[in-house]
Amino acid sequence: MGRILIKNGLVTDDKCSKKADILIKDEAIEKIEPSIDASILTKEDRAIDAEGKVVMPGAIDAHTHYHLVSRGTVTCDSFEEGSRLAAFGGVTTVVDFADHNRGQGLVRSLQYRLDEMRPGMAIDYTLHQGVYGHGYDSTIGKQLEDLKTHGVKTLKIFTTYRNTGYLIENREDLLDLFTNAKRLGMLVTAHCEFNPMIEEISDNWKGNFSPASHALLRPAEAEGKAIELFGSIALEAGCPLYVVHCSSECGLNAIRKLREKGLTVYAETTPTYLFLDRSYLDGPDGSLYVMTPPLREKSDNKALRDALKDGEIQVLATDHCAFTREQKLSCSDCRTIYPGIPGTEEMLLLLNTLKDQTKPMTMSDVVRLVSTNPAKLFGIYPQKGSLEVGTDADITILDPKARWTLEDDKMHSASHYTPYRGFEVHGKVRTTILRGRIIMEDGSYYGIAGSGRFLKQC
């Protein structure tokens, strides 16, 4: 593989912008410097002129469900497809998720995960590991010693979903696994939606079941509540909690007494709860954005969008769980839709447009959010994450200047709808590089399957 030459960039990293030349090298950066004289290359090697653009390190969404099995079907997004739209969007590594399997252990279940990404994902990939309530049980302190040896240091665990067998209630086991998550230097991610109060509500519920429902039966309350029982004993035990999807102003609020109690509290939102509210889930096309948690009020996007630019919130990443059109509109009961949206390919986008809107915000701030922060939470900063000589050479070059509009048929998901259509957004990502090479580059798809690699936490 030659040699590869970005010249002329605005190369971006978390901490500031300047122009320089980036050389690439195998699959990793050799050097950075304000100027690397063209002559150096031969005829295997490749120059990019990145004039104009933002030379930024690859794109990280820390939230996605591609090929998930869920109530009775699968995701519409395969390993490859979810591979290749990530790559539009200037996406070079994911972390999945890894459910606990009835039956099997943490180890057997990651395993089993692995086994399924592997053949498929053409982009680089790490996992938060699920703990459910079913699989349970006193082994749980050597499990989680066996799962960090396999490389996995984060957890999902839930406080809803108790039908599923995914809800831990118990809360001395709880405690049990915050005090193991501690002892062992992993990270607590949680799912924060009040169970007894979601029952309470749907067990008194007088009216129907639309999507517009959905937003009801499931309030904002319940995830303050949620999000306060766990920092309450995650504050026991002495161990830092993540927040997935943190989708409501009641959320931020519940973060916000905890850390002002002393404890690290890492929050994460989805461009759906920074663009979208609950009146896209009237009218004909309400099932398409039923979710969960679901969307709040324009208040709600607007605390999130304030807390975003004011650096309350860490990461922004999509919870990409796509079904198709089809299969999203077969249903308008909000309990049986299949709950889920696309948005990894929109991610880099709105975060740039949002950041074009919002001063003082920066490019170096999207680089945080998308890019750094999910790269050092999860365990694979510098190696992803950063623009240092050195580390693997994942790399967007995205043209802050491009001005376009998301419709369905722009975007690669085989759901074949996008819930951001019609939006203007601020920038195209013109090239998208994994390890040195390239996998996207002008509307073209060069990702190999099976060629993305699993990435060890540490």
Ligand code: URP
Contents of the next structure:
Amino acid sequence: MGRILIKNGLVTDDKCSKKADILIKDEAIEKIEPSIDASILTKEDRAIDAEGKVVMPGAIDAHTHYHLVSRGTVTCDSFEEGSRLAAFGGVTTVVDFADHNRGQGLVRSLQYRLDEMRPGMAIDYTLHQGVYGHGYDSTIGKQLEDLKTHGVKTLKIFTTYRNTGYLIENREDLLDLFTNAKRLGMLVTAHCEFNPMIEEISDNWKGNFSPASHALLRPAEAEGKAIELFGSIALEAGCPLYVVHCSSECGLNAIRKLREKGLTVYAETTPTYLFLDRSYLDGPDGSLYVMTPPLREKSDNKALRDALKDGEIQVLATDHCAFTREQKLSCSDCRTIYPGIPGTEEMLLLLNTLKDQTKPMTMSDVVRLVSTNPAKLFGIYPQKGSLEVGTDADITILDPKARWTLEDDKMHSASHYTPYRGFEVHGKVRTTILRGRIIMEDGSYYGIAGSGRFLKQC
Ligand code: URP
Ligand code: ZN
Ligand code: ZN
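Can you swap the form predicted on its own for the form predicted together with this ligand?
Up next: the whole complex, starting with the chain shown before.
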């Protein structure tokens, strides 16, 4: 494979931006210097002029559900399609999820998911391993040890979805899980919606079950309460907590209270909760915007934007869980509409837009939120999430001055819609490089199914 020389770009990591050139050889960064003479190149090599462009570590979407088999259907973006749309969005790594399959322990569940992913993935990936109530027993400590030796150190738990068997109901089991996580240096990530509150509201509900009711049936208070509960258990175990897709000011306040008590809490939010509010659930296509947790108030969008700017949120990820318009609109009862929306392709563009609208956010803040922090938290740094000599040459070249409008037919998800239709975004991804190979350039895709690698977390 020839070398690639990226010249004249604004090289940006999580600390600073500086004018520099980058030389890539094979799969890694060979040199980063103020100026590298192009005369060293041979005819097998390639130079890219990045004048006026941002050159950053490949983005990481730390929360995806490609090819998720659930509720009698499957999400529409396969691993091939997920990889492709990710490349268009400047994303070179995803952290997807392995379900805790019934009758299978954690390691077999992980291996099942890896077998599903391997043939299709064209970008690199690692996994969060689900630990569900239906499979919780006294062997969990040993299973977690085995999981760690297989390269997965992040766990995913739920405070809701009792009917699917995901929920771990017993506080003792949760304490045991957090205690084991602390012992093994694993990170517990949690979907926080307090199930008893949701069930009580639902049991007493006199209204209809239109998409708009979704927001009322699963209120922000349920998120706050669940964070409080998981946080109290994490505190008792002395173990950090990672809150996935924080959607509300109420959730943020619960995180703040836990931090005041001394708990390390990492917070993730998604573009959904920064840019969309519950009025999107009102229209005839309200089903398209049903996800869990639901869309909130404009005031929640603002609170989360402020928290992002102030460094209270560590990771922006997407919870990409895409269904086609037909799948979404096949049902109008918010309890059974397939929950989830696409987002990986839009993530970097929306964050770059927000950065331009939000002083004093910088490009380094963008890199930190969608690349460096997830790489550090999920054990793949500095191989990913950095621009250093010797690390993987995963590089996204972004034209920060480009302006364009997101439209359904410009995006690459098999859902054939974007929840951000009509949004004018700042920035366009020109080139996406994975381990020294261009996988997307100027609107053309060159990814190879099966060439994505599983990243063991350390
Ligand atoms: O509605 C959503 N977010 N579906 C994906 C599964 C989850 O809860 O993250
Ligand atoms: Zn979730
Ligand atoms: Zn999710």
